[in-house]
Amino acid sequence: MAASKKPVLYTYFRSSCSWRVRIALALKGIAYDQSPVNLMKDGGQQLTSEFQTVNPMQQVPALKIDGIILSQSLAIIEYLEETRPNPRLLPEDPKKRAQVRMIAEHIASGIQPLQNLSVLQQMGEKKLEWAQQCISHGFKALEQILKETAGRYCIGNEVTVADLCLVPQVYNAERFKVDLTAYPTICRINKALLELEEFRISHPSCQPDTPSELRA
């Protein structure tokens, strides 16, 4: 199913939902060009009329592939499993299967969208104390969580796509100086998982669009 043309993903060095898919492309080596969408610049380049065709809902990240343009996260990384299932990061076993996509929904729909940018911007004074409140409610839920599912990563000893969500939500937390310490099953999977080479280059630190002065 490769197209003639590389993949495009648009995206912004830190989101961490643009991450997440940086992270599967990197692992299932798929090579890919960035067309940056920078959401601070411009009153947000997410908002105007030109990025609109690409993603109604004027988020990113959106990735233009095999003919077609996802939006989504989770969607996107569930069609490059289903179109490119090597490596595999949904496990083969129903139930671990499920457990995945438990966590990555716990992260993805219950935590990272009430600290998201275009929700921090009506919190005035308050975006601090909101994101942090918002993050270590959803961490205190996953923390137990992982402790039943760990091994060295989210589940067991295989990277899934409940890794991916983990990796940046954690940068997150740490950008918003929620205190860690009462997470230590969360912080081992994640230092972990930073020792991986397509998490590295993944990161925010090292996009083409990342100002120098967070350049890694």
The other form holds:
There are 2 protein chains.
Amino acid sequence: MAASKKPVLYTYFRSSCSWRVRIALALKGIAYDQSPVNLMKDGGQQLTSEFQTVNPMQQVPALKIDGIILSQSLAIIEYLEETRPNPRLLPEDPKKRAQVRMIAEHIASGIQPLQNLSVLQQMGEKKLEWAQQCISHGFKALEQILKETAGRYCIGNEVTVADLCLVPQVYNAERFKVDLTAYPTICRINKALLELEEFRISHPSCQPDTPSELRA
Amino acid sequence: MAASKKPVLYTYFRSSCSWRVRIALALKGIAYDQSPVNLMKDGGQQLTSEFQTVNPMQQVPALKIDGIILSQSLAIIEYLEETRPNPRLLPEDPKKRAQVRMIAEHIASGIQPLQNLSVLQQMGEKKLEWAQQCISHGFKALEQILKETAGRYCIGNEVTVADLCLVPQVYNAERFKVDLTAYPTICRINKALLELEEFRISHPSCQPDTPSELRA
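Please give the corresponding structure for the form predicted together with a further copy of the same chain, as opposed to the form predicted on its own shown earlier.
Now the full complex is given, and it begins with the chain already shown.
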């Protein structure tokens, strides 16, 4: 039966959206297989007609699970949360859930897409400056919000979907050499999260498709 | 008591993300006041320190409701869905809910941010061409997905969060003069939705802050 097979994650080691889903799968203890899609090789393996039948959006991550294929990282995570609720990644209180989703969406719609490959390719020489500017602008707002909502993690002391978005975005910020000294709350939470095994084993530096020269 | 007051929506008539929330409020029959924020006037009223205390992300929409202020359109809509569940904007079946969220996120993270003001300002002369390219690329995938999921609307025959994202994005496509002939399913659903009163009364052409020359 298709639904009883192990889920398959279509993923790329360095894709921050793929990393969000890898963390969710790890936290929920869901065993899965990886099917790597190299976004750089052959002009981008996500553009092949073969992959387009998996995900017409031609993006990773995509997750084959329960007989269907889902894409879009937050939609995948919400599905996992509804079908595998333990441990929970959204608080019980609706106002707190809204705060979690607000931070997740701020990163997933307000920061990450602006520094994505397709936009950067249009920016030519201004590429690095543009990425830094988008991330800094988003982090400035995020820092202010986290001062109200954070405990040990983004919202209080439990790991939530917001944290799954935060850590991969800080990783991108570091790749683009963003000066993070103005964001002490973001840095503190990122550090605390990276101490958790589920964040470490899903890290871009140790995936099956991580090139040997980038391995931790 | 703060929680019993009428909600206040910080909005801009032409913001597609604000329109998503206006549709949700209309469908759920929630009476609210509008506080218009003019994104063009005075270099952008969303950038004032006064508005920053409302929303540190310096964006519309933001919704003051139940004693808190929420931002990010999909997070706001999920909150409304959890606290005011009737009529529902997400199906009961988890797989269908996932499809709804996948389409909503495809638009909210995969299309809209790429054709947003801040990116377009960087594109100079290529502005219109870039916006058309982003929307066309996103609509090509969306058309293919909708062929699988659509009934009268995006997912079957009930209005869902996906539809709340679709109509404002088609409006943006028309503003940027995107050729829509290759997307018959998108166009058909958009037309069916615009026949509903809740989509019409929340339309950018008839808001309190719509300039007289743009009124329908």
